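As a starting point, one isolated chain is supplied in structure tokens, in the form predicted on its own.
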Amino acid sequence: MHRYILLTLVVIFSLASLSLGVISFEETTMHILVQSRLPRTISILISGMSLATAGAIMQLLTSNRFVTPTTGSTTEWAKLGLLIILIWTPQASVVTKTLFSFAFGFAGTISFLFIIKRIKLKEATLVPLVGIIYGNIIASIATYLGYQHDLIQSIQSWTQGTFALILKGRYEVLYLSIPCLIVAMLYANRFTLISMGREISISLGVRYQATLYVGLLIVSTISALVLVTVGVIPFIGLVVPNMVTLYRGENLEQNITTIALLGGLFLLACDIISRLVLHPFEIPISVTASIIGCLLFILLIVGRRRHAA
């Protein structure tokens, strides 16, 4: 029942998103609707659903509720890959940028998992802390290269995700996230099992290493696609999966549809707020998502403590 409610809310918020703009909805021509507003709404939905799903997968792969592509250094590595291809080939195509971002994000995530397994942290809260420190090191390297090659403004623009520049012909690469979501649904039960540990998952008939790599491929692909298209959007992968698991448990097979829909709804709400606060001007959606996500995360921590008690 809750899925139908979420789906209804997604439709309502999507229509609200389509109606917003400097030009009123009544005056909006079919050209503006097709070229700008519809692509923007579609890209928001796909990005929100994908980032929420990627966050849920990352948390299961690391067996830690606070690890996401952002706190696990995946995003920072993807940014470094994007910067390097821009240094080598400034006129690189969107596909080439995405491939480089994906390759670096995938390799960086593997290196992060290697690090946390080697140092064997006892406190769960230290794992994302290590990821943030590791990500900051990679970000420092990217910043140095950016200054050296006069690309620092490009790096700063990636840290502020925005859908203001989304037009027809500039967002379609995001459609590649849809196969990732389908694969995630097919592997959802196996991701839940490997979160129990290597020995337990193998004893239950799951190919641990292969499933781990499938999850990493999904997370890295989604991170690269969103980064290249709209930039970095924080907190969705952290807040949305935790909101769902707090009340519905950690079975991803049962929760993945809810997580995806709630991720799309969360980002739609953030986008609408970003466009209404200073209308007709627009706040970067990364700022709005950070503020709302931070508040929700604090409420989640309080809720988990009460739930545990």
Second form
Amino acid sequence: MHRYILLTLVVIFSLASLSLGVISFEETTMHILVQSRLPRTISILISGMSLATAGAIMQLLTSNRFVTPTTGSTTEWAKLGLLIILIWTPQASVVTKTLFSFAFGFAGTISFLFIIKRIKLKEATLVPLVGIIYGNIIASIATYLGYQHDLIQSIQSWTQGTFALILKGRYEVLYLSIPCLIVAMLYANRFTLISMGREISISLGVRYQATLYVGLLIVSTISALVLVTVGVIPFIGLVVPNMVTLYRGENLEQNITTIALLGGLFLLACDIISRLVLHPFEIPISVTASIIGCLLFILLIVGRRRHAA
Amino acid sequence: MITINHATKRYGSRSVVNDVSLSIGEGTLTTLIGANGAGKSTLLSLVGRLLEGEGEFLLEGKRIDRYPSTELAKRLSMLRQSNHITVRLTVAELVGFGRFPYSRSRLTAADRRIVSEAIEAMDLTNLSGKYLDQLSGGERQRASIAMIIAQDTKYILLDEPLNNLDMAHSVHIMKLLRTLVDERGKTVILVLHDINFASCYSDAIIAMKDGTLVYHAPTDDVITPDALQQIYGMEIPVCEHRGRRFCLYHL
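Other form of same protein, the form predicted in complex with its partner chain, not the form predicted on its own:
To see the whole picture, the full complex is given below, headed by that same chain.
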């Protein structure tokens, strides 16, 4: 039931997103729609759905509600990979850029998992903090390299995720997230089992390491795709899955469509606000997503406390 | 039949399990006893392929590591003692995961019936919609056991299943395990600390000391003052009540 409500809301917001823009629809309508508006709305939807799903998977893989690609160093590693390929061959294609940031994101997240396994933190809240510190160390390496090669402004522009530059021909690589989402649906039960620990997984016949890697592959592919086409969008991977699990538990198979739809809706709403606040100008969606996400996160913590009591 | 040949597990230079060989027949309830650090849990984890060690472990004549993981999960299940599940699932969802080896994704009607029977057998029907983090330690323990029952394997390994449980639930679970063995032909191997539960309910006892096998014999041969002296290094009087032997070690 709730899924149909969500789906209807997503459709309404998509239409609103399509009809919003600086140039009014007249004789150039179709041209604008196909060249700019449609690609923009599609890429928002795909990014929102896949970032929320990636966040949910990351939370299960680490058995920690606060670990997401942005707090688990995946994004920072992916950015470093992107920077290195830009230094090496500035004219690299979108696919090469994606491959590089994917490879760095994947390897980097494995290194993060290794670290949190080795230092055995007592407090669950310390895990994302270690992730943020670790991510910032990687980011500082990227900044250093950026200074050396005069690429600081490029780094800045990726950090500011925005859909303003999405045009036909420049976003299609994002469609690769859709197979990732399908694999995530097929593996949903296995990811939930992984979050119960290695021993229960093995006893129920799940190949623990292999499944962990499948999850990391999905998370790093999605992170890399969104980074290369849109930039960094914080909080969505944290807030959206947590809103759903608070009311419906952490059974991923049962929740994955809800999480994906809510992620799409969240990002559509953020984008519409981004475009309306300073109309005809717009503010980067990363800013809107941070402010709204942060407020929702505080509400969530309060809500969780009330639920626990 | 489970056969263990020369099982050894070393951590550095210390062997926790040292050259243990034994075999456990079908349709029996066998209890592992011994002092802390005797290697009981480690031996059980080696059989349950949660740990890798030296030696050969056979399930019905075939090496356990040669079974495809799902096939093995339909034959052998294992519950470890320290399972603090932090994931937010309801009791019914957790027990439903016991059917994972059979129905990867959607539970069939038959699966659902098995799940609700397991929940009922563990006296959790009223709590089946509750999240695990809303339950007490004992209720969570029973939910884990219900998951193992729903997995419905011929061989069941349980590491201290009575942890956190009150007397009534402990007796209930031991009786249930006995029923599983007697009526459904299951083979149950468990680690227990309460030696009187071992004495009252098991067909055979495996006693370990410092990583080695001291006894593997029918229950009444092990529950004697002499044998217990050797296993635990203390004097334990044994008395009889209604045909069962009880150990009075409390004084």
